Structure formats: C-alpha cells, structure tokens
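Below, in structure tokens: the form predicted alone, a single chain.
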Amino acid sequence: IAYLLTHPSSICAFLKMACQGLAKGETTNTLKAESESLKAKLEEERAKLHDVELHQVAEKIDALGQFVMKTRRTLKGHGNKVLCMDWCRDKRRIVSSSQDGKVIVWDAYTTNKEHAVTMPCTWVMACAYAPSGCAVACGGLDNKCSVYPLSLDKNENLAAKKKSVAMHTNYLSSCSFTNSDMQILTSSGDGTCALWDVESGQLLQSFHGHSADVLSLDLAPSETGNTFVSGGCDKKANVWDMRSGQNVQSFETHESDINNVKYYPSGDAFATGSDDATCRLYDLRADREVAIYSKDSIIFGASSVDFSLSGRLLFAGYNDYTINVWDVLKGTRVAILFGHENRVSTVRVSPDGTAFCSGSWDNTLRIWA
C-alpha cells in the first residue's frame, strides 16, 4: 500500500489487474456467493463420511479408574502473569515467560532458577526450549523472536549473546523449534506464521491463510513431520505444509477464538482450546471434528491444551482458574484440578509423560503428578 501511494501510476496498473481478474458479468458479490456454495458442498461431502461418533465407538472400552493428581512443586519467581512455558527434552528443565518481561529457566525437580533474562519488552507471550537444550527462544510485544544460547556458567550475561531471529509486524504469539536448533517456527498477531533460519535470521517460508491474529501453533510429532497446525482469532484451525507453504486442511467449527492447538501423539489428529468454553478433537484422516469436550457448567474459555503420552487424557487449562482432565475417547471429564488463584494460561505435559506443568496469571507455575 505504501508503495502504491508513492507510485500513483502503479495504482492504475493495480486496478487494471484487479478488473482483469473478473470475467464478464462477475462481481465480488457473485464470487462470494459462489465460494459460499462451494463451501456448503464441501461440508455436504464431509457429512457423508460422518457415519459414527467417537464416543459410540469407545463405548466398549473400559472407563478410566479414579486417579489422583496433586501439585508436587510450585515455582515462584515471576513478578507478574506467567504467559508461556516449555519443557526441555531432558525432562527436568523448564523455560517460562511472563508479563513482567522475564524469561526464567528452572530445574523443575529442585525448583531452582538456573538462568534469568530480562527482555526489552513486557508481555513475553512465547517461549520455547531448543531440542538440544542449549538455547531458548522467546518474544512477545517486541514483534521479534530472540534466541538465547544457554551455558553452564550461571552468572553469564545471556542478554549479551542474544540473537534476533524472526521479525513480524505485530506481536509474537507462539514459537517452536523444528526438529533441530537451526530452524524456528513462529506465529503472530499479524495473521501469519513463518519459518526462519536461526543462524542467518532469514525467512525461509511464510504461511498466509488466517484472517486474524494467529494465537498458537504446534508441530507434527514425527521426526520427519513437515506439517504444523495453527489456530487463531478467526476461529479457524489450519494445517500447513512447511515445504510448500500451502494450507492443506482447514477446520472451522469453533464459535470463538482458538487459543491453543496441540497434535495428538500419533500425529493423526489435533485438539483445540477455545474462548467458546469447549475443547475439540479434529481427525486429519476423517477431515472433520470428531469430539467436543464441554459441559454446561463450564462457561469460561479454555486457554491451553495438551495430551498425556498415551493420548487417552486431554489436560485443559481454563480461565476459571481450573484444569479439567478429559477422557479423549469417551468425551467425559475425569478430574478437575484446583490450585491456581488466577486464570491458567499454559499447560504442558513433560516429555516422559510422568508429570505436567501449568502456568497461571497468579504468577506461579505448578508441577502436577
């Protein structure tokens, strides 16, 4: 737009191109109507494959017994809302980020703080541990994703080694390393996702398809996984091919913003948590929503979701300060976990599946097992 304003002659060319795109008798309204009818036909075809509900198939499976999960550790040290956290692959360390502008690396077992970085901005909405455990990435209202290498020297000034990798035109909402330390995937309030080279900071691929802020992304779990899923304020969950940049599948059944997306451990499905107070499961092979996790008594939005290692349980953090545990197959709630004193912003299961960590606006993180 800025280019067009400074080059008035280009406006004519641009308008000419726009007009040439319309065939005789076509208007934007007729095209809109056509796209709506095509959408309806697609939904019809999807409905034909909808022969049975997941909970009906799961009726023969034994119900889960009573299980007790308690807070085993509480991590205190942030001066404001905890917004994001991620586990290291060593199953012990955690990185968390907060509205206070701090990024802290913790030993979840001893609750010791191993590293702390103060970011140049508040609201550090995204953080991620590198697969090697030797670096963390973070960002937020600075519109950037910065990578900090970690060393064994706990007194080292990490800020001096900071590397700015990604640059968006709006806040960074989520970031994740791919299966190596060399590439990082980001999502942003500018409505895009992007893949970056960590070393050079070069943009490798951008992903356009959301019509509003992208709030979350998750990489397919397989080592060779070349797809990821994203969710955002346009109520859509999109599946992307990282190599081509193409949006390969799209799901639009939520009634409000999708706050979080998470792949099922097998990679054949994913779950979403939304402001419409539901979590949903989408099967990629069936190309449709297969389960809704909700109760009339749950009226607050779900901010974060994650699966147990087996995929049988879905942990979901809510804005009413609780964590609900759902039986993925039967669609029933099997536990409610109380403890946080403000909304739960993030829930992540540890890599070995023995515990999970939750972060909250009450400034703390809790380890549950």
Given for the second form:
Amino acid sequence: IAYLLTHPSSICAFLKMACQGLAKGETTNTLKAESESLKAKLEEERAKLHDVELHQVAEKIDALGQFVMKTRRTLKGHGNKVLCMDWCRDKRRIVSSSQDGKVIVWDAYTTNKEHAVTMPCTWVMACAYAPSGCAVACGGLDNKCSVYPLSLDKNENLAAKKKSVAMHTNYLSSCSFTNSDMQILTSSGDGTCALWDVESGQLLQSFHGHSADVLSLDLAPSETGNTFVSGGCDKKANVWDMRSGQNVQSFETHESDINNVKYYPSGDAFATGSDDATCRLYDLRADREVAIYSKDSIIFGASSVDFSLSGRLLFAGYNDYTINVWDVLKGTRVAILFGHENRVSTVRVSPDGTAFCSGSWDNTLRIWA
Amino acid sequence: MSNNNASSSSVAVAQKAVKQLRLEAKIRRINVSQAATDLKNFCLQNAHKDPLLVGVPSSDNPFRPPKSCGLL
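Given the form predicted alone, corresponding form predicted in complex with the partner chain:
What follows is the whole complex; the chain from before opens it.
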C-alpha cells in the first residue's frame, strides 16, 4: 500500500485493474498463497476440536468376545476374477460381476444361479441391485452403466432388454441406485461422479472435484439426506450435496489410493479402505479422521469395507487374500478370516445384517456368518 | 495473447480451489469428544439388533446350518 501511495502511476494501474474486476488483480501466485493459508487454517480449526481419541472414549466399553465366523456358502460359477457384488433388499439374492464380462444373479440361500448376462466388455467393475429387486445395473471398461430388468422367465434373453443409462469418458468404477429404481449414481476413471435418470438416460447432475480416477462411492443412509461420499486415486474422500453438485467436505489423510468408501449406519461418519494398507474412519460433524485401523503386519491394500448393522464391526477385504474384522470403537482387530485363494475385491454385509458376502479374484464369492 | 489465455485458465483453476477452501473453512464443527460419544452411543444402542455382533441362534439364521446336501 505504501508503494502505491508514493507512485501515482501505479495507483492508476491498480484502480484500472480493480475496475476491470477483482479477478484480474489476482495472480496465480496470490491465489496459491491464499490457498495455502486457507489449508493451514482448516487444519488449525480441525486440530482445535481434537480433544480426545475415539478409542479413549471407548475405553470403558466391554471388549468384544471371540468371533466365530465361517464360510457358510461358496458361490462358484464365475470363470474369472469377481470384481463387485451387491445384495438385493430381499436379503437372499446377490448380483456379482466379473473380469470375464459375466454378471450373475444368485440365490445365496441355495447357491443357485437365477440369471446370467454376458456384457459386451471385460472387467465389469461395478454392479448394483435395484431397490425393487426387479433390475440390476452394471458397467466397467465399456465406460457405461447399463440397467437390465430381471425377467421371471429364466429362458428370456436379458441382454435384449438392456438399457444404457450412464456414459463416462473412462471406465465405470462404481454404481448405485438411489432410493428408487429411477436414478443411478456413478463414479468413473474419468475423475467424476454423476447422477442419471434411468428412464431417459439424462444426466441430472455431475460432480467435479477429484483430480484422478474415482474408485468408489456410497450414498448416505436415507434418513440423513441427500449426500454421498466418494474416494479415489487422488487419496481424497469427498462428500457431495446431490442436489447442488457441491463438494461440501473433503478429507485427505490416506497415503495412497482410496479403493472403497462406506457410510457408518448413523450417517455421521464413513470408513475408507486404501492401498496404504489402512482403513480409516472420518466423522462428518467433527470434520476429521477419528480412527485408523492398521497393524504393522498388514502391508497389503484394503480393497473393500463394510459395517455391521450397529456400526461396531468393520469388515475389510485385503489384497493379501484375508478379511480383517475391526472393532470400530476400540480400533483393535477382533478376527482374521481366511478362505479366499486370491485378493478379496469386495465385501458387503446383508441388508438384515445376518451375514456378509465377499468376492475374490479366486473367482468365487463366500457368504460368512 | 495465447500467453494470456494460459495464465487466465490457471488463474481460473486457482480461483476455484480458493473458493472451495473458503467454503470448507466455513463449516461448523463439533469436538471429537462429542462426535466420538455419539458414535459410541449409536453402537451401544443398536448392539442388540446386530446379528453379526451378538450372534443369533442357528435356527434364526438362514445361512446356518449349511444346506443339507453337503459333500456327498
């Protein structure tokens, strides 16, 4: 300011810039400086409220007893790596997708295959069951998300009724129906997430903010409103407002790709699984990471996570073929489950919480209870 | 002129980043102690309804016992 006051010509130049709009006066350097100072301020504000650790609050709770969880069903039929699975709301049907392009619908009680579709692409990385149980959505290297209505006639060719809904410019990594069969949320290797109308295929909202592939998304439990969380190769987990497309909160504490994100059942927090071999819990109201689930002996990436119904247990599938079960509050591991003969790629608890299903690169799915 | 375009687009990117950070800095936060207590209470209140946590009798769990036509 002193310089400006002693050099009238600069005042003119300055005022000219000011009149042309404040934007012109900001250079990349001043903006970068403001960026850095805002980041520091964010960390400072978050740190001020960091008065205790989650496990300290949980000290007085009884420790969990021994867990006996075994494989109760093995679903065999995929010819290649299982990449994704989802439960139907009827708590017994499951849809799974594989590297070889096959999407299979199973009855998990009997292990019978009820439907099978062959996709026109390999690496079907995403699949989801519609809330009605009448359709499934899937996609992968075709960069699309397609919906297949499930026919009661087992002989009907499902591929004939296929509807292309989403179009990305890179692979589809994850998809999820919202509360109805009418809308689908997708995430992609193109760095974006998007909300689509199933009937028309119209793009309703797009979500920009990740700076690399988005690998996973999860919708907030319906009671908590219209938000979802996404995680990706930029090591960030972002929370989004579905209506405005706005990124409302962002968390960057992982040291590598975030492979999977899942909301805590109350909607106030979410867990992540990452290639840095840790799972973490982030609380949305405290706006920070509140727990890390890790051990020196765990050195392979966590590919998938899900909570038990009460949120007390976190099931995590790893690239070392195991599933670790964590006590979410105390931060300790309560069980290791062996059985798969290759990477565990997906883990999902059933809608009524009686079992969970894991899918693996060993071509099988297992139901544990 | 082309120099101008390149610098104005990087300014635009930087402006976006600053705008986003300002938004994030403004949100209201609560203490970890309060957030953690709420997480703990939710777990404890719902524990009895969590089959994988408390276990259910085999007769109530559709996945146990294993299906009858076994290895034979």
